[in-house]
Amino acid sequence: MSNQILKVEGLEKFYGKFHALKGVDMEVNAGEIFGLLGPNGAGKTTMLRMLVGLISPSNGSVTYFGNLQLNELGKVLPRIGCIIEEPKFYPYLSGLTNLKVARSYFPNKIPDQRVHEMIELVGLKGRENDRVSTYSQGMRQRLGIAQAMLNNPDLIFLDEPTNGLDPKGIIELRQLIIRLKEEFGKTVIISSHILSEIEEMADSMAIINKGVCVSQGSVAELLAKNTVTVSVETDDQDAAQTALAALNYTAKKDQQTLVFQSELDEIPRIVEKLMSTGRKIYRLDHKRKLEDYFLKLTAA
């Protein structure tokens, strides 16, 4: 595809006799947020470390930006930014000084203006001269994104970016990641085991379990398949519950709605049954929960 920014084929990694990655295939398109999901120990960080050149694969190939290979990392690395595991800084230096030190790691000259723009982007304006040792975990994560953005990369890798954050920090980081895509056109690959965050942010995803990619595709399309969670509100919930029971659905009351599991293509029959019993349907929603889908694929 012309907009393909990363293609992984048959990627494997052995640590002695331990087979950490078992022939993973994955495709990521430009301008999307891509979620790399999996339980702890599934191989997510191993894969990211290979993709940014920190370790070498045992087998397989990786193509970046349509034509660059793993053995051309000298051309690849100036176009990517990453936080692998946890961002590291000099705690006794300020956030601003840390970024000025970090810019020396890049082959291209990064002006002071770019450094200050990244501080503002990640919401650290006013705290840039404070020591990093005084920063919260969320602030350090945002400083890490500022560092990853210094060279204006096309592709950004974030490994478990919401780990250790409180709810406010998670929301702030989520909003920042979405901005990277929507305002700056960046492609962001996020490794995570926090399913709700991927469901909120990602356009596409892959699920890795025990070193194997067990599913990949558009989040919306993957969650539209199979069983969905249905919520329905009617004029008489007790009568509606009885009508649903006649169709072998066990519906639980949740405030003003009844909630139950159904196959997607069964919803028209459910609506027809409720209307045939004289029920007025005020609202009916259905959603495929990522948690259900994830557990189904990783339960074995």
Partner chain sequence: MIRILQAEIIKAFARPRSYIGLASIVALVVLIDTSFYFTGKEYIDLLFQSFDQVFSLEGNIINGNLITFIILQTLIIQLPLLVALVTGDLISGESALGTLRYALTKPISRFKFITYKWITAMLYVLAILILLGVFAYLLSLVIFGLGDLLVLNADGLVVIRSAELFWRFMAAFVFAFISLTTVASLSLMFSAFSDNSIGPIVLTMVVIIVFTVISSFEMSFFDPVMPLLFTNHMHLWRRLFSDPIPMTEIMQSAGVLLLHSAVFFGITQYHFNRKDIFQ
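Numbering follows the first chain given and starts at 1. Keep in mind it's a predicted model, so treat the numbers as computed, not measured. We call the rigid core the largest set of C-alpha positions that still match within 1.5 Å between the two forms. What changes on going to the form predicted in complex with its partner chain:
Relative to the superposed core, Q237 shifts its CA atom by 2 Å or more between the two forms. In the core-superposed comparison between the two forms, I281 has its Cα shifted by at least 2 Å. With a cut-off of 2 Å and the rigid core superposed, I270 has a Cα displacement that reaches or exceeds the cut-off between the two forms.
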Given for the second form:
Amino acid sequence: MSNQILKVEGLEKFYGKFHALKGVDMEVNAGEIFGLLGPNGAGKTTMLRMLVGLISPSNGSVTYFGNLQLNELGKVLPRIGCIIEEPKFYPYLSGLTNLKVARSYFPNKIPDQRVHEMIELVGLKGRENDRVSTYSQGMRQRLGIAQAMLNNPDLIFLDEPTNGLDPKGIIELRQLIIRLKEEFGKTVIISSHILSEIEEMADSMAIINKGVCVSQGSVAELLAKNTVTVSVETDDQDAAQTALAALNYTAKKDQQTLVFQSELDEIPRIVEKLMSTGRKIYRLDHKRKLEDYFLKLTAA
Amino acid sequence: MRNLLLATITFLSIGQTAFSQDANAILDKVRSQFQTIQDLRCDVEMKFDIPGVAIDQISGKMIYKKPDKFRVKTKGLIFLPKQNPFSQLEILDDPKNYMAVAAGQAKSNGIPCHVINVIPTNNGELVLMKLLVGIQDGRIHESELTLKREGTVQYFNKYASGTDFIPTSMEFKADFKRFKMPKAISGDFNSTPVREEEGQSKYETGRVLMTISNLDINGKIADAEFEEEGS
Amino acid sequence: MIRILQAEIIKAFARPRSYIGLASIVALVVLIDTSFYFTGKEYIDLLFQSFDQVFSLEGNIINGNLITFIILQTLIIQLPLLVALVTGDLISGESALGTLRYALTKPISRFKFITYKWITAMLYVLAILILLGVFAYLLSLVIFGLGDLLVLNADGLVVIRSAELFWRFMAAFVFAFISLTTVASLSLMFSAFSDNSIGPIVLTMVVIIVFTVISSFEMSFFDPVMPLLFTNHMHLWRRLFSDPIPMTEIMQSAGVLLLHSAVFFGITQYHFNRKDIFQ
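Pass me the form predicted in complex with its partner chain as well; I've looked at the form predicted alone already.
Whole complex next, starting from this chain.
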């Protein structure tokens, strides 16, 4: 309880008749990376917008840092940093000037040194005097993180931070986010619709779908259940089914595919057994249960 | 129009040769005084009473030099009669330029005067001039000029005690068409339009009063002084 | 406060759009001065011809004061457009750019945010007027010299002596500032309601045009609404060049304009403080 940095209770939002958030409860502990997972349109951005005061909730309460409420944003905002949707800047100003504009909104003067430190942290040193219009998407994301970190916040909200990045950019950004937690002790809330992203970075997560929080817990706990769903495509389904039965697996036929549950480390033995039948194996893949779970939860 | 006027005055003048002789004699006296003046310089204070024009009084220097150079030097804008105020005297400079007909007597500002009609013989701007010349002092107290383009204009002269030929104040009075400026040109979008009432005259009477002091006659004024600075 | 204002000024003046107004003022002043230098006398003769039968106007008619007055009179119609071009974009431009959500997630209250935007708008108005005043006045004085001002009104002429003019021009600029403050507040209000840059600018101009057209009808049908049209009060600066000056009327109009500004500012604050920020 004492470690709790954010507590959301019964958060609701109506846009006219549309019920965008339907009473979300969520708890985030200090010093963790928290994943807010959900498909596009699930209500993640609406929720983040409410948490940073951009839109007002229709119902519900939010407690920040153990004792501050939504109506105390004046005290909350100096302690948070955020990127909501893609980071936006004044394209006709340099990265440095953009950061200086951002720092002007803080009541306590943020020194130039801090601004330059943040530029260095996100790897934009040398480009800070160039206009933002010349920056790549990845550079803008990093500049976004620099502006979110300007005030040395306790809590950082990042909304789909890897959107639009190339694979190298995604890796760099992930490393940076992990640094924020590990090196600087920040609590980071990341929204994403990509499970693997959350898996790789988050300590705990909430799955949100159609405005409802369908599941919440530690990522480690969920992944600890090593059960996977295996799919096999062969030229002889019956033979494969018999072979799998010999290993005590009950495989169900789903058109050209056999589907069954297994432990992840059993897969080499299953492959070996199927090969021993002498039949052709066209495909064998597996999905973690979490991914299954996510897909099931968020299925239309 | 001019011919008709000439004919009428000539007709009325027949049989009044004696009056004509009197008139010429009176004007000779005026001319002889005017002929002593080659140029003059004086201080002038100008007041304006022109309907539709708001303008403060202003002082300056007035200079005049024969035959017809005239200028008022001030630091600001002024309204002046189109005709130089001494033009009434310039005509009298040569008796061949006009025909004079006495038209009785009248009072100007309480001063008894001869009334003399002056008909120019040349085909100039002036059609007819009526002068009221003081019986006692032989100075022009009032004049009414009928001009081709400008219509009728009047001068009312006042003299300080003494015998100066140049008046101490000259009031110019003339009728002019009421000033009207389209809003689009003036840019004055907020004024309430003044609607003309039926039967109201389209003409207004404007006055310019020139009060003269520190008169300096025949002080020799260079022609260059009549040129506009910078022109 | 100074830091936020500095940031707002940097943002406003870093955009090329902000210089359109300033550059066009410089261009127009140069153009008007040049045209008067070459053909000013013809223009004055044309204006004056109906009056020119019996009186002649003597003196330096085409002088720096007259040209400044004509420039002011000409540009005062265009200035609202130039002002709206920038002030109409101050909030909606940020919204369209997506930067609004960043500013509002910083610890600055929305009331303060709007107040700073409003101050920035006023500073822009001031910049435009100072540029217009200084540039038009100085350039015209250098080219045409000092002199009395001949003001042409629909119902007559006013000649104002040179010594009287400096304070009248200053007062006219103050009045113009109050007028343009109303335009800036109106466009800022529209800007708070919009998420695109062009809408508030166009809407401000539409309001000004419609109000001006209604004013120019001079029909009794519109009489009840006339005092409510703020555009009707914007031209009152010209009355400072009357004789006598209708001070009560001018002060009343200034009051009406300030009241409009206050109402527009209030609506902006009320709406913006309750607005959900999506852009």
